[in-house]
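First, one chain by itself: the form predicted on its own, in structure tokens.
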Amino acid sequence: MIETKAYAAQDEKTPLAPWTFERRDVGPHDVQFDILFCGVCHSDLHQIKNDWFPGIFPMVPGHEIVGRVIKVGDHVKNFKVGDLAGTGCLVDSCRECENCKQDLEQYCLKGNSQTYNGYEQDGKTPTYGGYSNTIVVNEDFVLHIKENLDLAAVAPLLCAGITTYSPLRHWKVGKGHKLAVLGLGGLGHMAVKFGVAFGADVTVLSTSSKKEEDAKRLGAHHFVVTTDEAQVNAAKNTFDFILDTVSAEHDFNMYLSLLRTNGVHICVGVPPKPAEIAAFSLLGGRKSVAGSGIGGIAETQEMLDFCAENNIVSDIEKIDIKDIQTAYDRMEKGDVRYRFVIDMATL
């Protein structure tokens, strides 16, 4: 077994603190890499607090993981010692179901293995995430990272990046489309970058004008303040797609009015309560509400390669791991532009 240093929550009421545990030895098909950087996702905080479902404690969060390979199993073909490597939200899946066979491991019908707060495919071994100094993952769920990008800024691509890239690719958003990005945070700022890179006409929808300058710097073509009635009225029936990154409660009916006929409102944020959607908000223009999770492993690698070729990374603020609670407090207030990343050398 491999002794591993980490920061963990012992229960939903306890702040993260140093913790030591053991990871499995490197098996024939495993890759071990020392973690250099780990992004801080809002879902880390949700899961520590049991906001969505009862957690598995002690919990080591972190699913935006970048590092360098230090050991590979005897049968590993695609990685060698010294390679850069990454792991996102998944570390395994059943490999056998209809979805897994279509490279949709994120929708594994038998249940995938999340990188933390989950179980390995044996159903009993807890998974521990990237707020740690090293990790062991089956090579099929390890991603190649190119050397030409800022590694710290690459880390959030493994969740925030793929969460926005995947739906934009699925709905073939690009040239000739008008895309609205609802919310400009960790997810939203990546949606803007990808939307622009794909050739769409991109508008940011936000409740205030505070981030308008940032939106334009990120490449957005337009900005709509959704608390300004005149701006909202001017934007009605104009968008082909809304990519909704907001995890707070909001009025879906108002946003659906901004869609053109056949428009699609795509949810990637996770508000705490179910949305109330009037049937007429959909019937009036054959509009759709859809959802999308992360991407599969192949699509995540495609996204990483696209980012390397087009010099796309996340806007980040690097932190020491001892400051994680302060980062959580700031994240809850929206006080980050746009993703915290832990420098794991500070562990």
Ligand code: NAP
The other form holds:
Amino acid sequence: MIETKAYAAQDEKTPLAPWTFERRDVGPHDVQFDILFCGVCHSDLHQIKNDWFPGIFPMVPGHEIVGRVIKVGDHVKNFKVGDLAGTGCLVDSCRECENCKQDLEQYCLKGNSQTYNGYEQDGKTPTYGGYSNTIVVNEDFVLHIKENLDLAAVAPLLCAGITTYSPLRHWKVGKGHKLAVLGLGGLGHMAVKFGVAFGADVTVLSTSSKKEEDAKRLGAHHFVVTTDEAQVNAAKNTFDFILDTVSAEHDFNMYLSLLRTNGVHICVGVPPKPAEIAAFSLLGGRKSVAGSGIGGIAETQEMLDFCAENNIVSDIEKIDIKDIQTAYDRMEKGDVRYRFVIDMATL
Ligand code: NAP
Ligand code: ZN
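After the form predicted on its own, can we look at the form predicted together with this ligand?
Whole complex next, starting from this chain.
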């Protein structure tokens, strides 16, 4: 077994603190890589707080993981020692169901293995995430990362990147579309970058004017402050798509009024409480509410390659792991510019 250093939450009320545990030895199809950087996703905070469901504790969060390969199993074909490597939200899936066969492991019908707060495919070995010094993952769930980009800024692509890239590709958002990105945080700022790269006319919908300059710098064409009634009224019936990245309770009916006829409100944010949606908000204009979860492994690789070719990375604030609680507190207040990334050398 491999002795592993980490930061863990022992239960939903105790702040993260140093912890050690054992990872499995490198099997014939496994890759072991030392973690250099790990992004901080709002899902980490939701899960250590039991916002969605009771978690598996101790919990080592982190699913935006990048580093360098230090060991490979005898049958590993696609990685060698010294390569850059990444792992996102998934470390395994059944590989046999209809969805897995179509490269949609994120929708595995038998239940995929999440990188943390989940179980391996044996259904009993807990998984532990990237707030740790090293990780062992089956090579089919390890991503290739090109050397040309800032590695710390690549880490958030593994979740925030793919979670926004995948729905924009699925709904073929691009030239001629008006896209609204709701919430300018980790996911939101990546959605702006991809929306712009795909040729859409991009508007950021934000709760205050504080991030307006940043939004424009990120490439957004317009900015609407959603607490300003006049600005909201002027934006009614204008968007083909809203990509909703909001982590907290919000009024869907108000945002649906901003969609054009046939518009689609795509949920990627996961507030702890269910939303109330009036049928009238949908039927006047044949509107839809849809959802999208992360992305499959092949699409994640496609996204990473797209980013490497187009020089797209996340805008990050690098932090020491001891400051994780401050990062969570700021994230909770919407004060993220635009992804915290832990420098794992500080572990
Ligand atoms: P984040 O960095 O904290 O960004 C969320 C943003 O939402 C905030 O910056 C803020 O933007 C806005 N916001 C917060 N509270 C709001 C409210 N009450 N009303 C309106 N807007 C509000 O979070 P993130 O890491 O991007 O994650 C966003 C959500 O996506 C989380 O729920 C996370 O769990 C979920 N997620 C889902 C998937 C998936 O597979 N679907 C994957 C990863 C994450 P402004 O300051 O601009 O208002
Ligand atoms: Zn995430």
